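Listed next as structure tokens is one chain, alone, in the form predicted alone.
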Amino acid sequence: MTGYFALDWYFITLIFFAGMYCMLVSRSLIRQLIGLEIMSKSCLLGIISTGALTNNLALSQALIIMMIVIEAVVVAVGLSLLVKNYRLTGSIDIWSLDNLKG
């Protein structure tokens, strides 16, 4: 059983990891959503393995329908941001965000 738990770890920081690193090497904001989701979802699996390593599912369920409506705030207002910034810019990049201050 414990093998099998060490194998998920492993995935699930493999796939944190490729969200950091979408977010590293990108400059376009829809990439770093990408980025910020893939990561997330890493988290979400992290917290349904412990979950069911604990046998306490209903908290770990609790607190994955918490995150997922914290991940639709936060895609919402990152994608209002895109939106701003392109009718400003003409662009996606993430260093013309600088232009949204005013």
The other form holds:
Amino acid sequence: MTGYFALDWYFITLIFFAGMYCMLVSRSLIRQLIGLEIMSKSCLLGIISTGALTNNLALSQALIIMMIVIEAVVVAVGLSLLVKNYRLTGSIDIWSLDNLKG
Amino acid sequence: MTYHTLLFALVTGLAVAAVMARSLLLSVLMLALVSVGASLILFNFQAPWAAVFELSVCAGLITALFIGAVTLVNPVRDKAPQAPDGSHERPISNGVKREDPADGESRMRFYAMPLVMAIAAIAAWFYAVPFFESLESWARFSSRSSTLGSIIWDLRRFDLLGQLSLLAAGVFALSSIFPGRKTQK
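Next up, can you give the form predicted in complex with its partner chain of this protein, since the form predicted alone came first?
To see the whole picture, the full complex is given below, headed by that same chain.
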């Protein structure tokens, strides 16, 4: 899939922007994580697009598999923190995380 | 417009829909469709291993985790007792005032998203695309052809240690966040 590099990256930029916008404007922690997921999807597509351009698809796939593992762990820990916070404070608003208690 | 570019446009549209969806559950389902679209793109790039991982882990496991979390924090509204003034306020327990987590978030910023995305798309078309075209000429092509197995086991062997450590750290974090109940004798 060579010859589409610039166009691919145009869409990748837009997907990254959508995820960044979601993280910027949302106050819900779940939406923050959804924005993070969308941004990581755009990074994944960027890695495979670059790998296809430079004839390095195997290395790109190895990096993507590593990235997916990291993504799954981050989301699992983030969602468990969210559920714990909801049980403690009754809110998933990100501004409810502004107090410290030992 | 080829199939390849259409897939990218579809994933972009689904990402915008995931951000703009009013319901959290719909947003999560749109995110799963984004994952399915990304895996179709990976298949189109002749990268089947990454595509299968993306489809099984991101579109399957992560979506299940998200749906579980949404269900836990967003119970069915119809069954929730309503206050006399019709609000979704819940009874106070443990001294914490419990409000519906979906309320209180301004939707105006999400309604402004199509306009912001359109401005970003036009700006990126004129500024980012020439930049990416200039980047294309900087590409260094790989001469050797290697398989995924040789890359993972020979070249990136240290990454496997990192992945295993990360998985162990995740399991440790989960077990410390949700400690199991001790049985009383």
